[in-house]
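Have a look below at one chain only, the form predicted alone, in C-alpha cells format.
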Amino acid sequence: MSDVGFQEVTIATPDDWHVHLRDDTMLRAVVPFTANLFRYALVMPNLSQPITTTASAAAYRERIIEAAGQDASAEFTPLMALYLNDSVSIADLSAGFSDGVVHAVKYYPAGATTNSEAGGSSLISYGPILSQIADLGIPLLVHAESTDPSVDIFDRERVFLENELAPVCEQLPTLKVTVEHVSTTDGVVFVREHSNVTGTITPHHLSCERSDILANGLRPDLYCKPVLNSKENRQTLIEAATSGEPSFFLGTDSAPHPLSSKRSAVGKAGIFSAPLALPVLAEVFAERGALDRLEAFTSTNGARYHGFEPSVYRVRLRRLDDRSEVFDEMLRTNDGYEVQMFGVEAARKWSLELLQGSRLDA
C-alpha cells in the first residue's frame, strides 16, 4: 500500500448490511465486534437449519441481543432476513414484515456456498413469491453466483446475473434487490444499469485481489465467495465504493469459520473482516483520496436505501504513520477454536474512537 500520511475523518455509526453471526459459542465470540461497532446488522440467515419462518428469526435476533451482552452500543439493532426456500411461507413472511421482525428476503443458489444446500436452483421459479416480496417493498438479497459447473469460477457472478437475475428485474421492475458482495466488473454496471437494484461490497474485495491468495504461497484465509477477482475488476469496485454513489454500501460479508476449517482439506469460504472493517476502509478510501466519501459507503447510502436515517453519533478514524500497536490476529472462542481477524496490517495504521457522546447535529 502506498504511503498516505497523516489524515483523519470523522463518520457517523456504521452499518454492516451484510453479516454472518454463526450461532451457539461462535455467536457469541464474534457478536460483540458487530455490536460494538455497527449500528444496524443485517443477518445472513444460512445457518445450519435455515432461517425460514419468523418465528426462528424472532428466536434467532433474541439469541443474537442477549449474545451481544450489556457492552453492545446502545444503538445496535440486529435486522432479520428470511433464507428464500420452498418452505417460505408468504403469508408468515408478510406478517413477520408488517411487526418488523423480518426486514428481507436472502436467495441462495444450492450449493454456492456456506450452508446453501437449502438453497434454489433457479431463482426466476421463485416468481410468485417474489411478485408478492414486490408488492410489499420487502428487500431481496442476491447471492449472485451461478453454480453451473461448466462456469468458471470468476465467470460466475456474471453468469447469474445475466441468466438469472436479469430476467427477474425485467418481470418485476419494482422489486427492490441488493446484489451482495458484487465482486467483478460485471456486477458494477448490472448495479449501475438497473434503477432497482444496490450493491454492497466487501472490505476484502476492495483490498484484496486473487493473486493475493495465490502468487506468493497459497493463503486460504482469504479463500470467499465469490471468490476474490482480478485487479482490474478490484479497481472498478475501489471506484465504484468510493464514488459516493447511493447504489453501492458496506456489506462486509463477515464470515467466521475456525482455522481448523479454513486450513483443512477442503476449506471453508469466509473471511472474518467485522473487526477490522473500518481501518482496511478506511486505508482503501485514503489511498484513493476519497476519504471525504467513506461515510456515504459505511453510514448512509444502504441507511437511506433500507429505509432509515443515518445516525446521529460518530466514529473517528486517525492515520498515524509511526503507529506501532500489537494486535492480536485470532480469535479464541470459549470452546477452543481459533478464528483469523482480517486486516490486522490496516488496523496498525489507523486508530478508531466511538464518539457516542457526540452528536453529528451538536
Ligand code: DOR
Given for the second form:
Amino acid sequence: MSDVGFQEVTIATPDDWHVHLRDDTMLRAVVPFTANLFRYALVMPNLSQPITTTASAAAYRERIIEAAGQDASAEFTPLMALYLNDSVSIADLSAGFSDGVVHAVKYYPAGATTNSEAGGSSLISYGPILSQIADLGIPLLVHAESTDPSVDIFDRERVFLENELAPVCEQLPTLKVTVEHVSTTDGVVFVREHSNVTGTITPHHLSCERSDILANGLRPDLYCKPVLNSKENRQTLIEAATSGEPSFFLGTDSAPHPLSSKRSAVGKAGIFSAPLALPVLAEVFAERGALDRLEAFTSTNGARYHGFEPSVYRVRLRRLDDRSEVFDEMLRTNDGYEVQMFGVEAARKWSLELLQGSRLDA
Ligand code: DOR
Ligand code: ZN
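Next up, can you give the form predicted together with the ligand of this protein, since the form predicted alone came first?
What follows is the entire complex, opening with the chain shown before.
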C-alpha cells in the first residue's frame, strides 16, 4: 500500500446494510462492535434455523437488542430481513413489513454459502411472491452467485446475474433489488444498468483480492463468498465505491466463524469485518484520494435508498503514521471460541473517535 500520510475525515455515523450477527454466545461476543459504531444494521436471516416468519424476526431482534445491552449507542437499530423460501407467507410478510418488524427479504441460492441449504433453487420460481414484494416496496436482497457446479467459482456472480436476476428485473421493473457484496466488474455494470438495483460492497472486497488468499501461504481468514476476485475486478469495485454514486453503499458482510471452523479441512466462508471496517475503508478511500466521498458510501447512500435520512451524529477518523497501538485480533466468546478480526493493519493506522453529542446540525 502506498503511504498516504496524515489525513482526517469526519463522517455521519455509518450504517451497515449487510451484517451477520449469529445467535447465543457468538451474538453476545460480536454485537457490541456493531452496536457501538453503527446506526442501522440490516441483519441477515441465515441462522442455523432460518428466519422465515415475522414472529421469529421479532424474537431475534429482541435477542439482538438484549445482547447489545446498555453500551450500545442510542442510535443503534437492528433491521430484520426474512429468508425467502417456500415457508414465507405473503400475508405474514406484508403484516410484518407494515408493522415495521420486517425491513427486507433475502434470497440465498441453496448451497451458495453458509446456512443457505434452505434457500431457493431458482429465483424466477418465486415470481408470484416477488411481484407482491415489488408492489409492497419491500427491498429484495440477493446473494448473487450461481450454484451450477460446472461454472467456475470466479464466474458465478456474472452467471447468476445473467441467468437469474436479469430476467426477474425485466419482468418486475419496479422491484427494489440490492445485489449483495458485489465482487466483480459484471456486478458493478449490472447495478449501473438497472435503475432499481443497488449494490453493497464489503471492506474485504475493496482491500483484498484473490492473490491475497493464495500467494503467500493459504489464508483461510480471507475466504468468503463470493470469493475475492482478481485485481482488475477489485479496481472496479474501488472505483464504484469511491465514486459517490448513490447506488453503491456499505454492507460489511461481517460474518464471524470460530477459528476452528475457518482453519479446518473444509473451512467456512466468512470474514469478521465489522469491528475494523471503518479504518479499512478509510485506508482504501485515502489511497484513492477520495476521503471526501467516504461518507456517501458509509452513511448517506444506503440510508437514502432504504428511506432514512443520514445520522446527525458523527465519527472522526484520523490517520497517524506513528500510531503504535497494538490490537488483539482475536475475539473470545464466553464459551471459549476465538474469532479472528479483519483489518488490524489498517486499524493500526487510523484512530476513530465517536463524536456522540456533537450533532451535525449543532
Ligand atoms: O462469506 C460469507 N459468509 N458469505 C455469505 O454470504 C454468508 C456468510 C456467513 O453467513 O458466514
Ligand atoms: Zn452475508
